[in-house]
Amino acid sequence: MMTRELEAVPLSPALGAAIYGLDLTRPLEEEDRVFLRKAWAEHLVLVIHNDAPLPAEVHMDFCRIFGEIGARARPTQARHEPEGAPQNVMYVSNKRENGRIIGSIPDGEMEFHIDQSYMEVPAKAGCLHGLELPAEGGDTIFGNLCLAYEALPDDLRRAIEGRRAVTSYGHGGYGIQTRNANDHSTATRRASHPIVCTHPDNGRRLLYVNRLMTERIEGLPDDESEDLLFRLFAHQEQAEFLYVHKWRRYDLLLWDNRACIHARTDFDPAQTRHLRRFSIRGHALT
């Protein structure tokens, strides 16, 4: 039972809220779960500051408030799990055990992306728990795709209405990459999604493309597709749509993977950055 009233404090004008009054080590009442779902629907990103690491089961129980935990979606992973790790866990980590990196995406900066957007049914949400963090850098930047769509200039809105874009797992790799619009290899996972989708929970329209993985717009010549995509990326990455999360150790962070892009800033690879992640199962986008 909660001992005090919950509070959601906005973290930026664009998106994000910190939740106060929540003790995840104790059972939650249904009214608390309802509060969290409403706060998440409004703010898209929720942050809970914790004083100690959360066990994996507590992390998973929190995720289940918002849906069913999904399986890892990476096609291949040259990695191994820490002993006793849940089957569907993913570690975003440069930590090594017995000389091997135990996680994925270990080092470096990452462009804006949407997790699993290369799949026909991407994840509904992602949830990270910061276990070990560098002294500086490794921030996560989130962008509000609903606000981005609503602020689109009329010419861009007309240009994308009714169009679809192809997103590929192998298109951008894991870090800052040079785009290659002519690489249409079928050797990697890819999926086609509407560029403008409707959020199933709040009915808002959103701009569903991302710089790292969206490779082309269907039905357009390569040069026109490339130009239009770059304009869309530049628009959705404007500061007015963003929230920069500077991690505190033991933060738990949940984001709406349907309505947010996210990116990572660089950090010293000699320092440890180790986060546990679960995803929440999603649905086809329309």
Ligand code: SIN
Given for the second form:
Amino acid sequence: MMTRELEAVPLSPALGAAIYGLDLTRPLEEEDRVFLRKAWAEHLVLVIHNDAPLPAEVHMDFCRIFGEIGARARPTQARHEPEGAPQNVMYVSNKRENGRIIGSIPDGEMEFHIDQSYMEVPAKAGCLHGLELPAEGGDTIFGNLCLAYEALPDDLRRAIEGRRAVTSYGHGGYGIQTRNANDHSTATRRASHPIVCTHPDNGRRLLYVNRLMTERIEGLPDDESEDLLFRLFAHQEQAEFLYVHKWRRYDLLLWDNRACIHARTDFDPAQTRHLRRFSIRGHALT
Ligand code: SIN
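Right, the form predicted alone is done, so what does the form predicted in complex with ligand SIN look like?
Full assembly next; the chain just shown is listed first.
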């Protein structure tokens, strides 16, 4: 029997691939799953364009190819969720039902971050499905932390050798999400991770800091920590390590949340941006 040919087409020199030939409305063969796991390990971000919205069950089954669906991180302010929403779902949404926003992180720009990096065990992966999108903006930008580590200048590499950083998130959840707006001082959720972690699947080293949530480097005076962090952020956010995803309606996008930072560009809050997200359970980073 003829099988469909799956194809992974790179989206940028740094990371990301679009998968062609996959029909998620039909049951997948084991060889499809093997192909997807291999493509994900190689490209860190996978994008599948779809012609129609995927039911939550199909979205979840896709996530299960890569691991176990994890609990969603509770947003700082409880959100109203749509009726019948599946357990562990998170809507990244500015959509309103009865005047109330039904999702989390609804509006505005978000600086580079790693989901749940303020937890001891952050998610291994995130998977977003774009259901309603603004005409312009609201792009999601991904950065490859393995490449960023490998390209570190010697002085920066020496400065972070063996060091750990504290990550926290105390943002209320509305509006622009920047380091300045993130209330590190009162954040209740805080974790310490090595700045240089080893990717559990391939042994590559990665630069595990992010502008929005990394609060300080342990064992350094505040001004030195801040100076070093800003040099690391500027380094890892260089265009050569990035892929900018311009959403098409019904895209399904999976990213490696250990090896990627991601950010969101601004968009018109009068336009609806509504995405369904699941996270895949991770392991502590070492
Ligand atoms: C997220 O950080 O999971 C949201 C990204 C986005 O809204 O594009």
